[in-house]
Amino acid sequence: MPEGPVPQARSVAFRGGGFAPRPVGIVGPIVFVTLLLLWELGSRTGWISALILPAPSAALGALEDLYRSGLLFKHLGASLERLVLGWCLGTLAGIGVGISAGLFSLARAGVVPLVSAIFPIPKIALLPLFIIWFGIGEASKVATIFFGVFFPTVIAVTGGIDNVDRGLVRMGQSFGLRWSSVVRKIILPGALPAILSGFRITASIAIILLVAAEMIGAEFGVGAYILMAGNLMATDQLIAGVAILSALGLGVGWLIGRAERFLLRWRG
C-alpha cells in the first residue's frame, strides 16, 4: 500500500499550571501611591474636608514633628516591647498546647471544649479583670495580648495537625519509623503551613489588642498617642498614628513572609 504523508508533530499547550500565586510586586505600590495621590488631590481641591480627613502631607508633617520631638521612638518602643512579649508568650504556649491537643486524645478532650468556650470572648473585655489581677502597668497589657494570641494559635496548630495527610503517616509507620520520628519528620512539617498562616492572624489580633489596651491605660504607646490625638481633635496626628500601625503591620507581615519562605522551602 502507498505510504501516506507523515503527520506533522503538533505541540500541545501545557495545562498543568494555574492555582499558584505569581509575585507581581509592582501592582501593590502602584495602587497604594495612586490612592495617596487621589487623597492628596481631594484634600487640596476641597473635595475632602481637612477637618474630617487631613491630607497625607499634613499627616506626614505630624509624623515629622513626632520624630523631631523624640516621642516617636518612645511610643513605638513601648508598643513593640508589649507586642513582642505578649505575642511570643502566647504563641509559644499556644504551640505547646496545640501540639498536645493534636497528638493526644486525652489532651484534646480537655483542651478543645475549653478553647471553644473562651475563644469567642472579646479579649479586650477581659482587660478590666486583668487590671484587677495584674495592676495598671505592663503586665495587664501583655496578658491581654497573650490571651488574644493563645487561643487562635491552639486552633491553628490543632487544625494543621488534623489536616496532615494520613497516608503519609501510614507510609512512615510502614517503613518502621518511630512515633517521635513520625511526629518530627511528617506531622509537624505537614502542619507548618497552617501554623504559619495562623501566625499572620494572631499578629493582626495582637496589634488590635495592643492599641485597645494602650488606649485604656498607658502613658506611652501608639494607642495612647492615637487616643490623645483624638481627644484633641488633631486629625493629622491621628492619621499619623494610624500610619505607624499600618507600617508596623506591614513589617510584621514581611517578617512572617520571610519565615514562611525559609521554613517551607522544602515544598519547592
Second form
Amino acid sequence: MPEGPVPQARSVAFRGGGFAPRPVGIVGPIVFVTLLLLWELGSRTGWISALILPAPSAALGALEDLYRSGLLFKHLGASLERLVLGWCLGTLAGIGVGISAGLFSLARAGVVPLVSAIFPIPKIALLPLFIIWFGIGEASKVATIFFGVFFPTVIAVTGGIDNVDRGLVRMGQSFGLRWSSVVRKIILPGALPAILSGFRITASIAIILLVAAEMIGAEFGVGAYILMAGNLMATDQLIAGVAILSALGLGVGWLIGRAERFLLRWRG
Amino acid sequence: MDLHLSHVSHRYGGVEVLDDVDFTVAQGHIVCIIGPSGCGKSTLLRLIGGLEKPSAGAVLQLGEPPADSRNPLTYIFQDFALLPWRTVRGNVSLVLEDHVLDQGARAAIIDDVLRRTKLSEFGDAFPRQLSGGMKQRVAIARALSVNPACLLMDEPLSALDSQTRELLMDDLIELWSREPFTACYVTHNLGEAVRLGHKVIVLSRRPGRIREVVDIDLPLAGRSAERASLEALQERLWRLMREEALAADQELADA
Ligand SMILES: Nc1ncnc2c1ncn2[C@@H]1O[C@H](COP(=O)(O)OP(=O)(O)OP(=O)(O)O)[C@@H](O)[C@H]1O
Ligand SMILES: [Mg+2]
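Let's see the other form, the form predicted together with the partner chain, since the form predicted alone is already up.
First the chain shown before, then all remaining chains and molecules of the complex.
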C-alpha cells in the first residue's frame, strides 16, 4: 500500500459520443408546424402583407378551390404522367448505358467524355431545341426530363460498378462462375446502393425539369398552374402549387426510401 | 490429381516477384508456404489457381481431377469474400448455381457442407450477423461444396483472433482427418505451418525463391500432443525466416 492520504476518487470525464445522428421523428413536423403557425399569425396580424406573401390558410383555400373545380387531379395527373414516363425512360436508358460503360472499356472510352460534356448543360437551356425537334406537345416535355435523368443515372451506375469490391469479382471467377453470373449476382447487387442514391438525385432533377417544361405551352400540369397563378399575381394559388410540388417531392423520396429499405435490407 | 509448379517465375513490370519456384503438391497433402512479407506468396497462389499467368514456367495438373469435382482449384480468401447481400445458404448456393443440379441436389449439398462446418443453424443469417470465425467457416463450406481437388488458402486465419484461429485449425484438421484434401496453405504464422503442413516451403525475400523445403512426417491428428518436436521445428523455421525477414526489412528501409 502506498503511504499518504487516500487519493480522491473522481470519475473519468466522458468525451466520446456525438457524430452519430439518430432519427428524432417528432422534431421535423414540430418545426414545420411552428413555422406555419408563425407565418399564419404574422399574416393575421398584418405583420406580413397579403400582397407579399399570402397566409397559409389562403393557400389552403386556393388548394380547396382547385380540388372542388376538379382541376387538381387533372393538373396532377398530367404532371405525373410526364414525370413517370420521362424518369422511367431516362433511368432505363441510363442504367443500360451505365452498365456498358462500367463493364466494357470501349463503351467507357466513348461514353464518359460525352457524359462529362453534356451533363453540366442545364437541360432547360435546350428546351427550345427540344420543342423544335419534338414539337410543342408531350414529347418535348418528356424528352427534357429524359435527358435530365439520363446523364446522372449513367454517372451513378458507372461509379457504382467501379466501386464494387474486385475481391468479390475475383472470388466469383475463381469458382468458375459464368461471366453473366458475375455481372448479375456480384456486380449489379454491389452497385445497387450507388444506383439507388442516384435515383434520389434524378427524381429531384425530374421534378425541377417537369415544372420548367410545363411552363412552356402546357394546358395542364402543376407547372402550368403555377405559371398561370404567377401571371395573374394570384399568390395564394402560386403557394398552393408550390405546396403540391413539395408534396410530390416528399412522396417520391418516401417511395425511394421504401425501395432502399427493401432492396438493401441485407445492410441491416 | 497432383499439382506441379515447373520453374515458375513472375514479374510485375520491372519488379521480379518470383524466381524459379519449383515444387509439387501431392494429392491428399497440405503444403504450407511461408516467407517474409511481400515475397510473392499471394502472387504464387494466384498463379496456381489460374487468376494470373506466370511470366515464365508453368503450373501443371498431373492426372485428372476427380470427376465429381466441380471446381478443382478452389480458393479460400483471407478476407472471406462473402457476398454481403446473400445469406449463408445463398453464399454457398452462388457457386453451385452455374452447375447443372436440380433444386433438391443443391439443397442437399448445402446442408451437407453447412453441417460439416457446424453452421447448420445459421443458414439464413447474413454475413454481417456472423463473427469472423463463422464467416471463414462459411467460406470453407462454400469451398467444400464444389468438391475441390486442391484448396488454395491465402492466410485464411490471419483476420481472426488467436482463440478463433486455434478452434478453426482444429476444425481444419478434423475435416482433413475425415476426408483428406489437398491444399496449398499460405501463412505468416509458423505455428499454423507446423500444425497443418505435411511440407513447409520457405521462400526467400523478394524475389521469392525456394529457400528450403521442410517435410513434417508427424500425422496431423496427433500433432497437438507432440509439442516438443513441433516447437523444435518452429524454431528451425523461425531461424530460416528471421534472416530473410530482417534483410527484407532492411531493404524496405533503404528503398
Ligand atoms: N498486381 C500487382 N501489380 C504490381 N505489383 C504487385 C501486384 N501484386 C503484387 N505486387 C507486388 O509483388 C510483390 C509480392 O506481392 P504478394 O502480395 O504476392 O506478397 P505476399 O508474400 O503475399 O505478401 P504478404 O505477406 O504481405 O501478404 C509485392 O512487392 C507487391 O508489391
Ligand atoms: Mg499476401
